[in-house]
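Read the single chain below, which is given as structure tokens and is the form predicted on its own.
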Amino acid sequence: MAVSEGNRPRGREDLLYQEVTDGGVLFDPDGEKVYVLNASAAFVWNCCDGAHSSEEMLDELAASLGPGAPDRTTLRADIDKAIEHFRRNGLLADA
């Protein structure tokens, strides 16, 4: 499903994050689970912070890459799949 270029995603206050050398660590307390984050799910979590776009993600992941970058298409399939999944996985708070 992809993430309407209007919506502006935003993780749950309470999940504690921690950067690690390729990507972010997600602990829920609520659900005693742990989220091992690649580099572009890292990137797209910390953009979930009620101000970005999933447009406006893409733009700042393509140019946090550079001119090797995926194309846009390839950047945004990988976006909404990593906004998907945390939505599915309950880490997004209600709109």
The other form holds:
Amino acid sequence: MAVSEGNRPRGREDLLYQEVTDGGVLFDPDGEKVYVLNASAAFVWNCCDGAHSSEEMLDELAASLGPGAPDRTTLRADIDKAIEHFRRNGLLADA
Amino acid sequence: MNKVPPIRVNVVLAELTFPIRVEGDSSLAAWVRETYPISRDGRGAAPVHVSWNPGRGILRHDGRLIKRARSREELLQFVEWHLAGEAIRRWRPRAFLLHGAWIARGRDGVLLAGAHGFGKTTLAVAMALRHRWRLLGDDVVIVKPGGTVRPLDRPVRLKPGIASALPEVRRLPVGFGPWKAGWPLLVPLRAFRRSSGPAPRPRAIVILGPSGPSEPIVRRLGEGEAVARLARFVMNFRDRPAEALERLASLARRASVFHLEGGSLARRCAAVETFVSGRAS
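Next up, the form predicted in complex with the partner chain in place of the form predicted on its own?
Let's see the whole complex now, leading with the same chain.
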């Protein structure tokens, strides 16, 4: 499901995030669930600050991966998938 | 029964001292001294009070009744349980407590974590009795600030069923009376230790799944998954979840974390050996 350009997702403030070498771990104290994020999902999570549009996330992710980055279509799909995962699990703040 | 005047014994457990007043039966005091490291006995009042007269055992703490017991075995079980509970309560604010066993070979420590019934104790005891590893703690491990791991060095509780998987336990230098009375055996850790050694550092963490007859399935976990799985076994995770996550991440960075499912006891022991030999992938 594509994320609309105007959408600037924001993560819930009560969630706890811990960076790890291969990505990140999110703890939801509400449901006492732990989510494991791979490196790109962790990057997207850190961009879910209410200030980044998905296009801006895409630009930043591509820049961080450098010349060896996958093409933008692939990266955009990864970003959309991550955001949808966050939304589906109730990890984003209400709009 | 050999009745003696009350005495005070200072039990040392997990770097904490528990003065205990023992009353009624000399064998009770002897059990305390055989089961726990003791610091110099002192005089005067002690918060924990244990007394045994035939058919009547009493355990009190600060004057409050904790347990009445009809048998000596039942009383000893509750004394052990109470002391461990007090040690956990006192460590809880300053460290994280993880369900697991702590074994070591030389400086290489291996933490065996997992849900109840998945064979942590059996594997830990097998590594000690069959492979000469040091068994430093069973049931609870303390993860201190800075990442040092130390065991809650309570006695190992062995249920009778372990003897079918591990007949060697019958050669342990302990009395097996509790099994006849239907209680777990409380085996002091010194019965397993071959020698004191250097304080081990966590080299590997093994999260155990259920055992089975087939070949064990071993999977090395990435740090994220390791943290997520280990969080389930931290007893006081909810007290300070952000700090717990950070502590687990630090642990997962320093030690290789594996998930081990299935496998006979012998195969599991072999797998543990590979985790510190560097042969595990």
